[in-house]
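One chain is shown next in structure tokens, namely the form predicted on its own.
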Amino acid sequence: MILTEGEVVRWGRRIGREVGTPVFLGIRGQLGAGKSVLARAVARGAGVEGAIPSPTFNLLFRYPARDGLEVVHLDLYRLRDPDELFELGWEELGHGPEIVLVEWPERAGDHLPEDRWDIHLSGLEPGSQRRMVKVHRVGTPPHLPGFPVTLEQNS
């Protein structure tokens, strides 16, 4: 689905308002894709106030948001080994009310959790403000609102 940054913004608010916790999104696409775009909209919906820097080089951040959930924005670009996840508490993410977001996702490696959601961003062109934005189920994450075509899935 091609989709303008506008309507990437208004499907993450909807994506934070709505999705069922706890939830990981793993947001995969190349430099100046959209990730961040996406991880702030989402953050967002879920009530998060004030600014949400990328987390590039802290690689971690936490939000509180509405009603006692958690926004958790991670950022594994500089990650040298997917071994290093667990000095960021990798293995507590995703198990109470919680919004795992992790742009480059593909750094964890094996790491990554069995029920998820993928959700590829590739720009169309240099300069775009269009996304072809794919999405593809892995597992039996909580249901992801708001996208307008039939999900992919791999199960």
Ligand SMILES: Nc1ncnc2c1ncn2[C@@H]1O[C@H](COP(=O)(O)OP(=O)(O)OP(=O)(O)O)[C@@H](O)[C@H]1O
Given for the second form:
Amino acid sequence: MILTEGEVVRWGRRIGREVGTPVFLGIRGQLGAGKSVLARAVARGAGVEGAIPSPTFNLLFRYPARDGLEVVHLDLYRLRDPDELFELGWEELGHGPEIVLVEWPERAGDHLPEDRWDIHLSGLEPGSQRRMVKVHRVGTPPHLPGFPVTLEQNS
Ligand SMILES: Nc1ncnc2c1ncn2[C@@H]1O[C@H](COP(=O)(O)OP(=O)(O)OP(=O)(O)O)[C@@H](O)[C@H]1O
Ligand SMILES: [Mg+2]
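Now show the form predicted in complex with the named molecule, given that the preceding structure was the form predicted on its own.
Full assembly next; the chain just shown is listed first.
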């Protein structure tokens, strides 16, 4: 589907408010596609207050959120090797009450969890304020609020 920035933000906030946990959202797309816009909206919806800077160099930021859960925001763009994931505590992610938001999930190679949502954002044409948003369910993640139109994928 095609969404304006306002619609991406509204959808993200709804995900943050309503999604069950643990849940892992891989957010794909080129530089400037809107991955951080979506991730921040999810975090806000989940009740994260204050600044939500891009985890460009730290790779991972963790925030307290609603109902005692936590939002974990990762940006793997600068990951040099999937082995670095283990230094970040990757294996412990997504088992407890967490919303895990991962920009550039493809950098994690084979290490993505079996149950997840893959969300792909892409620009329609240069300068456009609208994005094509595609959602793939992988495995059996919790229901993704506000997006009944999903394609299934088994890999
Ligand atoms: N429909 C839209 N959805 C999301 N962002 C949009 C949309 N239309 C325009 N934008 C703009 O596109 C930019 C997206 O920036 P953002 O930091 O979210 O990109 P990103 O995908 O996280 O890039 P990076 O790979 O550098 O982390 C913002 O400036 C935002 O205002
Ligand atoms: Mg980003």
